[in-house]
Structure formats: structure tokens, C-alpha cells
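First, one chain by itself: the form predicted alone, in C-alpha cells.
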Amino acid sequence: MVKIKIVLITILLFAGISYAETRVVSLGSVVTETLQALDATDSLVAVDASSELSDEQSSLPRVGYYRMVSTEGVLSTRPDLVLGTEDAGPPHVIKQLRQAGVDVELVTAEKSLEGAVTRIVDIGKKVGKQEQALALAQPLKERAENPVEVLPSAPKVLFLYARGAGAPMVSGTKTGAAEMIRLAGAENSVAGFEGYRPLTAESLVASKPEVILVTTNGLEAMGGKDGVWSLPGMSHTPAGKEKKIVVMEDTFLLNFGPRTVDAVDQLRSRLTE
């Protein structure tokens, strides 16, 4: 009988049911969002600064921005498991956490539908929610296999990223924003470089955007729509002349998490209004 009990306990632990007893720190808003969608947040003891929490969990400690956490800050929450994306860090902190005996599991940070599917499935495996994760990822998998058609006269869209003071940044190729624009059937108006660069009046005019895309936090940082329209060079662009702007919530637009298909569809709809 004792041997049978031991076997049963081992099976339960292997199945991930022990996750309920695990103290978990989530590093990255997409990780936290996925845990919420999987109904796997009861074991959370802390999250990073980018994570959005329900009212019931709003009192959870924050351990800093997921790319710049400290070893002491994370260890102070006494975690058994740290779940993050592969760009969580810095690297020496990840190494120190593992040396301290903490299980650190990093999933892909890829900004694509395929990356989102892999991320959701891998997180599900880590927390014993494999079947739920497969179901959650299925709409993203189907959309990746059956993308929407390019919009007629695909509008040229310029994504502006802003945080605090200073000129906003524009997204070139190989960015989450550029991928969302492509998935919605539109065209990124900036294609001459990869990543983000500071916006200049010359580059703004040259890119000839027909639509400006911003996040809610980015819009606030730029002083609202009036701040966007007053950017140097904006009045000489098609978007500036027509006052065409699309504003979407930050994590909804850029997380590449469980809601991404809905985000793509909403962006596509907004671009055709």
C-alpha cells in the first residue's frame, strides 16, 4: 500500500498538479497574461512591472521590469519557480537565481503567431495545464496557417513608440509592431532598417504614412492626439492631413499572447474605418 501511494504521488507530481503548491514569479506581461488565461495564477507570489493584474491580485509584489530584475528582489519572494521569456534578465541574474536553487524556465520571446503558439504551449506544460494550453493556442495556430488577405490598397501604417520625454521611436522591420501591421493586411511605412529608431521630421515625411498607430500609453506620453499631430513633419504626411490614427491598448497590441488573433482583427477593422 505504501508503494502504491508513493507511485500515485509521483504520478501527480509529474502531471504538474504540484504546481498549486509552487511559489511562482512571472517575468513578462505575456507570461502573466497567459497564466491568467490558463487559470493558473493562484500560485503567483510576484510579477514584473509590465504585468497587468486583476483587482484581486493587484497587491502582489512587483520585482521590477522583466529585463532588469535583481537577484535580491526576486529571491525576497521565496520563489520555487520563475517563469519568463528568454529576454528576461539581465543574464547574470538568471544565472544567480539558478545557482540559488530556483527553477528558472524561459520560453520564447518571438513576436509572431507561431511564437505565441509555442509560448502558450510551453507555459502550459510548466504549470500542468497542457490540454488547456493547446486549446488556448488553437485559434492562433489556425490563423498562422490561414492568414488574412492583404487589404485592398493596403494602407501604409507608421507605429510610434513613446515612453516619457524625448522624441518617439518608429518601428522598422523585425518588430512586433511591424508583424502586427503585416498580419492585419497592411504595410509598414518604414522598411529601411530593423528595430526602432528615433523619429525625425525628415524620416516621417519620407515614410508617407497614411495611418498612425500608437498604444494608449504611447499616446499619453506624446501628449494625446494633439501631441501626435504637432510632431515636426506630421502635417506634411497623408495621415497628418487626414488626422488618421489608431490607438490600441499596449499589451493587447504587442504581447503576442492569447488575445493576438482578436488584436489583429481589431487592428484590421480599425484600418478600414
Given for the second form:
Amino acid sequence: MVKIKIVLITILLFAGISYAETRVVSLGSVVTETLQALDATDSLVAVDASSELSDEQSSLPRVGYYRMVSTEGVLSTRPDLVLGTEDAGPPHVIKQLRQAGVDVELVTAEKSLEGAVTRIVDIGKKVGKQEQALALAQPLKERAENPVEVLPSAPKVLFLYARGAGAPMVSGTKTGAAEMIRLAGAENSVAGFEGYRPLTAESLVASKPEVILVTTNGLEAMGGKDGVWSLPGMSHTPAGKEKKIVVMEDTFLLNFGPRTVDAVDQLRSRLTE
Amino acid sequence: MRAIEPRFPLWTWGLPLLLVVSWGMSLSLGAFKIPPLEMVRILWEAFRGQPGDDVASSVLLSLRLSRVGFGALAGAGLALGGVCMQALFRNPLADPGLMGLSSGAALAAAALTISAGSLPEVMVHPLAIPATAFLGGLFTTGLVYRVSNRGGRIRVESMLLMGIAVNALCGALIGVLLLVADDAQLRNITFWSFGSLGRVGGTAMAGLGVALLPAFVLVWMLRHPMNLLLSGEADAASLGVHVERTKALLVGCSCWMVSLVVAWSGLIGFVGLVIPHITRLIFGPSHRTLVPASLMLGAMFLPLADGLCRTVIAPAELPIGMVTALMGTPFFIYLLIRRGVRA
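Next, report the structure of the form predicted together with its partner chain; the form predicted alone has already been given.
To see the whole picture, the full complex is given below, headed by that same chain.
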């Protein structure tokens, strides 16, 4: 009898192991956010430093900044699947992970509604939730096909970002922030360059922003709203005079994930307040 | 002195022993837990030519082993580069960075990173960054050397000043490049300059070993001239040293070793300064012990520091240049204070 029990338990144990879900490491907060929206986070065993986790999962190991993970660090979490955006890396680590037999799937990193749709659908396919993913991407697809009209006032918006105290950066064209401003029907007050550049007092005044857009973390790094208003040159801008600022949570504003349509609508309504 | 020295002094057997122990320790450090017995098994299987195909085997054999190997080569190369420079400048605070080597390599790597998009595909080959950084290091050191070489005589003071000038110029040019770089390039440049031992695979490491070994041997052969140089160039010349030839060889060796290492690893600070210095404190100033002992201490220190990088914030990883600078800078300050007290 005891023997039979042992055999049964052994069989059950092995069955449990073979049915155990694949172990997934997510590299990129947008990937983690998408997995959460797809209710596919049970298989997560580690995430990158930028991912935001629910309270129950907040103890998951962090493998570092997703562009600079280490092969051994990722392997130490014994993943079957590493799911990240194309920005995840560095490239030699991705190569080494694949050589070690890990399935590495990198989805597009494009910061646009179209990119978000592709990303969500591809992630859904990889975790076996195609239908949910299609449903999740549907509003984004519709918005991409029917963008909102340009706001009648078309306010000029300046996106400011800072990682540490001092030296804030401004967003030029072709950034996630610039795309969000465009999607919300407003105008980016800086058009002279691509990507981010350090803020200078003169270019700030010259760009004549009517609204300042910042993220929660960015605002904190710049010393709160007072810090923003005391930036050199700020008091000579329309936004500085009227103290018009919109603060949105970092990943909500810039992730281009499942919540992006909401983020666009929220940005639009707050710009017209 | 010679008569009372034992036939096999401490360093001839103690350091090799410690070296093997430290490599073993470094191999066992890392985010991926591999018990010691398991480690022995994997190594034994690989030794017998039947490496296992489990994850632990591939972590140990294809990741850690090459990092320990490259770390040992790089540590030895940087330490000996420091020994050469300190003998050349007759100053224990000299460092290969003084001759503009690291900044030249960093500038070349940054320039390539930024122009990579507009270059033909050959140029963005994985070897492109190391090769360019290597040439950049050789070029700036060559420049410093040329300018301070007047009529076949190298003037050490003008070499030092020229090195400072070249460093400042490279720093400024890197600043310009950072200004025009986009986000991704900025990140790549920063990551490169932090340094890592993880970028080198088995083949590249073998090549590096082949390229570095002759330089190690040459430095060992220069031990007597280096000792005599310590008492000044005029005295050394009167004792039969080819002073100018020795100086040229020292610059050449140091530049060759450090450029090769930095090209693959990125910037790893303070090993070239601190390791020879510690060695001198323990074993005395004679290059007969200083050369082999620095080589071994360097080959010991860097793999261990890298082991720390892999474990401290596991499963994330610290850049090696940061760890060596964090460990090296306090020591450097201590040295400066001690020198001040003595004076």
C-alpha cells in the first residue's frame, strides 16, 4: 500500500512538473504591462528594472536595466522564454541566451499606435492568448485608423524629462512623447531636432510652449512643480506665465501599451482644461 | 641581499597557488548557483571532452570560464602596463592613462558608435569597436611619444605634459560627440566606457592571449634595465643600459598590452596603478619580483572583482570599471596621503 502511494505521488509530482507553465522573463515595462493586461503574469519569474509589478508580484527578482542585462543573471532565473522589446540587450547577451537554449522573443519597440498593436498581438501569440490580445489591441487599432482631430487651439506642448537633479532634457521630434502629443491633437513646441537634447534657457524661450508636459518621475527629479517653474527662461514662456503643466505617470504616458488610448484621451482632455 | 634570499621565495610558489584558488573562487561566483561539487563534475566532464549540455554547464563553460580567462589576461596586461609606465616615469603614481591611451581608445570607440549608421556593413562587424579602440589607443600614445621624442631622446617630462594635453583634447572631443549622439548611441557609449569582461568569447580570448604573451615575456626580459633606470637615466646609461631603446620598448609594451585589453573590455580604471603599487608594498621595488608578482596579482584581482560584479546585485550586474574604480580610488587617496605624511 505504501509502495503504491509512493508510486502515485511520484507520478503526480512528475505530472505536475511536465504541466508546469513555461518560466518567463520579461524585459521592458511595456512587455510586463501587456502580460498583466493579458492576465499572463503567473509564469513570470523575473522582470527588468523598469517593469511595474502588482503588490503580489513585487518580490520577483529584477535582472537590471533591460538594455543591459547579464546572461548569467537571466539564466539564473532558469527561464524557458525571454520576452522583450527589440531594445533589450546588449546583443551579445541575447545571442548567448539563445545559445544556452532559451527561447528569446523580441517584439517591436516602435513608439506608435501601430507599433503597440503589433506588440500586443505578438506577445499574445507567444503566451497562447491570441484572442485576448486581439481584443486588447482592438481599441488601439481603431484609434490608429480614426485619429482624433487636432485641437482647435492646438496648444504648443513641451515635454521635459529628467533622470536626476539638474540637466533636464527636452523632447524633439520622433520620440514617444512627441508621438503622444501628436496623437492628442496638440503640437510639439520643439521641431528643430530628433530625440532628446539638454534644455537651454534660450531655446526654451524661443520654442514658446503653452503647456509643459512631464512624467511623475521626471517631475520629482526636477524638484516638483516649483523646480520646473524656476528653470532658467521658464518665466518668459506662455506656459511659465500661466503655470500650465500636465503631469502623467511615466509608463502610462510613454509605454505605448494596452492603456495608450486612455492615456491619449486623458492627455487631450487635460490639455484643454 | 641576494645571498640571504631563499632559493624559492614566497612569491614563486605562494602566488601561483593563490592564483589558482582565486580563479576557482571567481568561477564559483555568480547569479547562477552552481554547488562546488557540481562545478568539479562539469569541469571534469569538459576536461574529458564530453561537456554536459545542461544550463549549469553552459553557464560555467561558455560564460564564466571565458570571463575568468579574459579577466586574468586583462588584469595581467593592465598591471604590467602600469609597471612599465611607473618604471619609465620613475614615479609610482604613473598609469597607462597618462599617455592618453584610454582616452584615445574611448574617443575612437565613441566616434565609431556615432557614425555606425552611415558606415558600410563591414565596419559594424562585432570586431569593429575593439579594432577601432585599439587603433585609437595606439594612435594617441604614438602621438605623445613622437612629440616628446627629440633627436632620439625621449623627454619624460614633455611626455607627461603631452599626455595631459592629449587627454584633455580627447575628453573635449568625446564631449562634442556625446552632444550630437542620439539616445541609443549615448547609451552605447556609456556602457562601453563602463567596461565589461563579458564581451569576449573563446576565440577572441585565445587571440588575445597569443597577442599578449610576447609582451609579457618582453617585460620580464626588461627587468634588469628597469631596475637600473630607477636610479636615473645617466646612472643607468653608465651601467650599460641602452636607455632610449629601453624607454621605447617600455612605451611599446605598455601601449600594446593596455590597448589590446581596453579595446575589448572598455575602460577598467586603477588596475594599472594599484596592482603594481600593492606588489611593491609587499615584495619590494625590485623588478625581478615586481614583474611576475604584478602579473599574477593582476590576474588574480580582476577575475575576483568581476565575480563581485556578478553577485552583488544579482541577477543584475555591475560594470567592472565601476567596481575597480570604487576599490581603487580609496587606495589611491590613501597612497597620496601617505606620501604627504612621509614628505
